[in-house]
Structures are given as structure tokens and as C-alpha cells.
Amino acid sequence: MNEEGMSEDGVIKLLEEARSMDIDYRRVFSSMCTIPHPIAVKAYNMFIASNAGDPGIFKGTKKLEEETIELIGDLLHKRDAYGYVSTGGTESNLQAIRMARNIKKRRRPNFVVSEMGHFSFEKAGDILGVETRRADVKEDLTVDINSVEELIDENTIGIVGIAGTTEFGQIDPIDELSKLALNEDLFLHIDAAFGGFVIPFLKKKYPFDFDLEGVSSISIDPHKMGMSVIPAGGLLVRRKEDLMDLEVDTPYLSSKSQYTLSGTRSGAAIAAVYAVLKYLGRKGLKKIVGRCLDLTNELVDRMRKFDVHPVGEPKMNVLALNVPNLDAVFKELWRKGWCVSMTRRPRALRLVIMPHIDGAIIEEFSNDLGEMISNIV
């Protein structure tokens, strides 16, 4: 660090140089994040110095968070749910497993999640000292209930259902997991980090939320299809007493205790989430989801002309394509500036059609991909 600071213009120039290295979102098909809604940015800037971790000082921020949880809870069939705005799915998932561990108090705790579950569950198991057991999936890439049952034993603290898998956008049979959780007296956490703001607006109905009696907690990310700023996730629970199992004393703050993972928390992220939900409402969110689904279907139709088909029919705006010469095509796509990713098993080209994608980009991308498939032998 220099003794003397730089000029503002000098600092801005350095920032602009760094920003120019980032890839424009319009060519990004690999991310589940997107450009935040303008009202989210305005709200964020208004609350830029707000610390939600000190609610006695930032009372307005606390009020906004309570109302935000109410709004999200209403979307998930429980307006009176409890919870808080987290940094994202990883924190929410970790906290859910921590909650289950603290409730069940097993000597050698384990939890069961699909092999398609997010890598955050490996982090949660490692940090919390809880064994992560991966259940098999069926041909449609949703979790096999029989495999889940086989992995449950006297030390199992909970099970996890995925409502929108990161790689394939599939939805586990949450209704069956709910029955299993009730029968086995287990905590059931639903990872709806991506699907939480998509599934409620699908034409086909998939039970996945608090409408199912066995669901204990849900993670849902407003910074994905909720059009908010990064980072902004959400952890919602059915029972307040479960959330209290995360509490620790905070003797030198304006509150007596805290159940969040982070101490200092961004009030700006909370305000941004609140603003978007109030501004868009259900109709606005549904319109955004519908547009992304239309573009997803358009891309599928375009690729079928090149005899390229999806790995199963996409349930939401996450698409995996069976592309020939995948490694070569993948490398060429990146060379041409397209940000794409690959699934692990089965291996396929993975695409996420987020709100920053438009029809012109779909046409340009599909033409490029079709040409590569035709030329790469």
C-alpha cells in the first residue's frame, strides 16, 4: 500500500480496467445469476451502510427483512414462515444442516442428499462434522426414494430434497420425501435456491414447499431468478423453535441473541430483495419466468434442427444438450466468447437461460453451436 492515496480518477480507471476483463452477461449461459433489476440497485444504494446484524440500531432494515420473509413465505405457501436473508444457497444449506444437527443431537450424525445435490452440502458436512450421504438418482435424474431409505439409519438427522438441480434443473419427488421425513421423524430441508422463484410459476405443478407437511426448511435465492443483487439468499423455516436452535448470545450488540451465520450482514441486500418483490409482484415474476421458458423452448427447437436433443425435457430454464464431440465443441464455444458449462454425469452441454438472455442472443448462439457441430468431426 502506498503512503499517499490515489486520485479518484486514478482509482476509477483501475476499476474500469478490472471490469473490462469481466465477460458481458449477454454471452453468459453458465451462470444462475443475472443483471439485477434497476429498482434493486436503487434500494441497495439507499441502504449501503445498513447493518442487519445490529437490529436495535437499524430498525427499519429489521422491519424490511421481516416483511421480505413474509413475502417469500407467501410464495412458498407459508406467509407466517420464519427466517432471514442470507448470502445465498451455500449459507442457507449449511444453516439448515446445522439446525437439523442441533435438533437431533446424534453422536455420529449424517444426512442424506441426492448425488445431484449442490456441492455446498459437502462444505456443510465438512464444517459441521456431519457425514454427507449421497443417494442414487433415477433415469430422470431425480433422487431415488429407495436409495434414500437405504441410507437412513439411527444417526441420520435429516434428508434433503432438490427443487431445481444445478446441473439439469430437475425437481426431486418432494412429496415422497415429505412422507418419508414424517414417517422417520426427520428434518427435511429443500434446496430451492434456483427453483424457488421458478417452480411456483410453471404451468405444471410440482409440490415442493411448505404446502407439504414434512418440509422443515427451504433455501431460496433472490439473487438468481428473484432479480436481486449479489449476494442475497434466503433461509425459511416452518417452526420458530427450529430457528432458535441456531441462536447464540450477543451481549455487546443491540440484540440479545443472533441465529444468523454472519454477524455483520448487508442491510442493502435485504432492501434490494424487498424492493424487487414489492415492485414486480407475482405477475411480474411470472412474466420473467415465462419469458425465460419461452427462450429455453426456442433454443431446444433450434437445436433439434441439428439433430441435437436435450437430456430429458427441461422442466425449467436449465437445459442440458447431448452434443456430439462435446469437448471440442465446448472449447470452441469458449474461444468464440460463449460462457457455457458441462454436466458431470451424464456429460452434456449445460445452459441456463437467465433474464439477461434475449431472442437475438439465442439465435446467434444456436447458429454458432450448429455450425460447430457440423464442422467438428
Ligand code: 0PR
Second form
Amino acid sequence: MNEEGMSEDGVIKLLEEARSMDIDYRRVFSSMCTIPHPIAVKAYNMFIASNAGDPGIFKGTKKLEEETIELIGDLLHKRDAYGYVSTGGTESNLQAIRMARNIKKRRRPNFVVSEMGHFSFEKAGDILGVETRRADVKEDLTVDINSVEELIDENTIGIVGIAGTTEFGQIDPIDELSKLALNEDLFLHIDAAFGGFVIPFLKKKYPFDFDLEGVSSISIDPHKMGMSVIPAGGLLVRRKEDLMDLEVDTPYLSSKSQYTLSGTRSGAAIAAVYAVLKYLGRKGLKKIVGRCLDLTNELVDRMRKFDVHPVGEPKMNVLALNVPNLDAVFKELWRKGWCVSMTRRPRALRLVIMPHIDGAIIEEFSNDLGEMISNIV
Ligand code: 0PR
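Moving on from the form predicted alone, please list the structure of the form predicted together with the named molecule.
To see the whole picture, the full complex is given below, headed by that same chain.
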């Protein structure tokens, strides 16, 4: 570090240089994040110095967080749910497994999640000393309930359902998992980090939230389809006592205890989530989801003309395409400035059609992809 500080212009220039290396969202199909809504940015800036980890000082922020959890709870059929705004799906998933572990108290604990579950469950298992058991999926890439049942034993602390898988956007049979959890007296966590702000607005109804009696907790990320600022996740819990199982004493703070993972927490992120939900309402969120789904369907239709088809029927704005000569096409797409990703099993081209994508981009992308397929194959 230099002894003397730089000029503001000098610093800004350095920042601009770095930012110019970041890829613009316009051609990004590989991300589950998007450009935040302007109201989120405004709210974020207003609360830039707020620490939600010290609610005795930031009373207004605390109130906003409570109201935010109520708004999200309402969307998930439980207005009086408990919870907090986390840093994202990873933290929410980790905290959910931590809750299950603290409730069940097994000597060699394990939990069961679909092989399609996000890698954050691997981190959670590792950090918490809980074995992560991966269940098979059916042909439709949703978890096989028989496989889940087979993996459950006396040391199982909980099971997980995925409402919107990272790779294929599929929705596990959460109603079946809910019945199983009730029968086996197990904690059931739902990872709706992506799907939480999508599924409630689909034409077809998929039961996935607190409406199902067996659902204990839900991850739902405002920084994905909730149009908010990174980092903003949500952890919602049915029973207060489950959340309180995470509490540690915070003797010298303005509050006596904390159930959150981070101590110091962004009040700005909370304000951003609150502002978006208030500003857009259900109608506004539904419109955004509807537009993403229309664009997804348009892309599917355009690719069918090149005899390229999706892996299964897309349920939401996550699309896996069966592309011939995938590796070569993938490389060529990146060379042309398209940010795309691949699924593992089955291998396919993975596209997430986020709100920053528009009709012109869908047209340009599908033409490029179609041409590449015709040339490479
Ligand atoms: N659960 C699900 C279903 C997810 O899809 C993800 C992330 C998580 C949990 C973890 O959430 P956080 O990353 O917020 O902790 N899914 C995306 C993925 O891994 C995250 C992502 C977003 C990756 C934007 C890249 C990117 O540019 O693909």
C-alpha cells in the first residue's frame, strides 16, 4: 500500500478499468443473478451504513427486515413465518442443515438431498460435520422418492427438496417429500433459492412451500429472481423454536442473542429487498417472470427449427438444450461473446433466461447457435 493516498479521479480510473473487464449482463445466459431493479439500488444506497447485526442501533432496519420476512412469508403461504435476510442460498442452506442437526442431535448425522441439489449442500455437510447423502433422480430429473427413503436411517436429521434445480430448473415432488418428512418425523428444508420467486407465478401450480405441512424451512433468494442487490438471500422457517436452536449469546451487544450466521450484516441489502417487493407487488413480480418464460419459450421454438430440443420440458426460465457436438459449440459460443454453461448429467447446454435478456438478444443468440450447429456438425 502506498504511503500517500491517490486522487479520487485516479481511484475511479482504476475502478473503471476493472469494471470494463467484467462482462456486460446483456449476453449472459449462465448467471442466476441479474441487473438489480433501480428501486433496489436506491434503497441500498439509502441504507449503505446500516448494520442489521446490531438491531439496537438500527431499529428501522430491523423493522424493515421483519416486514420483509412477512412479505416473503406471505408469498410462501405463511405470513407469520420466522427468518432473516441472509447472504444467499449457500448461507440459507447451511443454516437450515444446522437447524436440523441441532434439533435431532445424532452422533453421526446425515441428510438426504437429490443429486441435482446445489453444491452448497456439500459445503454445509463439510462445515457442520453432517454426511451429505445424494439421492437418485427419475427420468424427469426430479428426485426419486424411493431413493430418498432408502437413504434414510436412524442417523438422518433431515431431507431436502429442490424447488427449481440449478442446472435444469426442475421441481422435486415436494408434496411427497412433505408426507415422508411427517411420517419419519424429519426436518424438511426446501431449496427454492432460484424457484422461490418463480414458482408462485407459474400458470401450473406446484406445491412447494409452507402450504405443505411437512415443510420446515425454505431458502429463497432475492438476489436471483427477486431483482435485488447482491448479496440478498432469504431463510424462512415455520417454527420459531427451530430458528432459536441457532441462537448464541451476544453479551455485549444491544441485542442478547443472534441466530444469523454473520454478525455484521448488510442493512442495505435488506432495504433493497423490501423496496423491490413493495414497489413491484405480486403483479410486478409476475410480469417479470412471465416475460422471462415467454422469452424461454421463444428460444425453444427458434431452436426447434434447427432440430435442437430441450432436455425435458422446461418448467421455468432455466433451459437445457440437447446440442450436437456440445464441447465445440460451447467453445464457439464463448468465442463469440456468449456466456453460457453446461449441465453435468445429462450433458447439455444450460441457459438461464434472466430479466436482463430481451427479444433482440434471443433472436441474435438463436441465430448464432443455429448457424454454429449447422457449421460444426
Ligand atoms: N441453491 C440453488 C438452487 C442455487 O441455484 C444456488 C446458486 C444456490 C443454492 C446457492 O446460492 P448462492 O450462490 O446465492 O449462495 N445458483 C447459481 C449457480 O451456482 C449461482 C450463480 C449465480 C452462479 C450467478 C453464477 C452466477 O453468475 O449456478
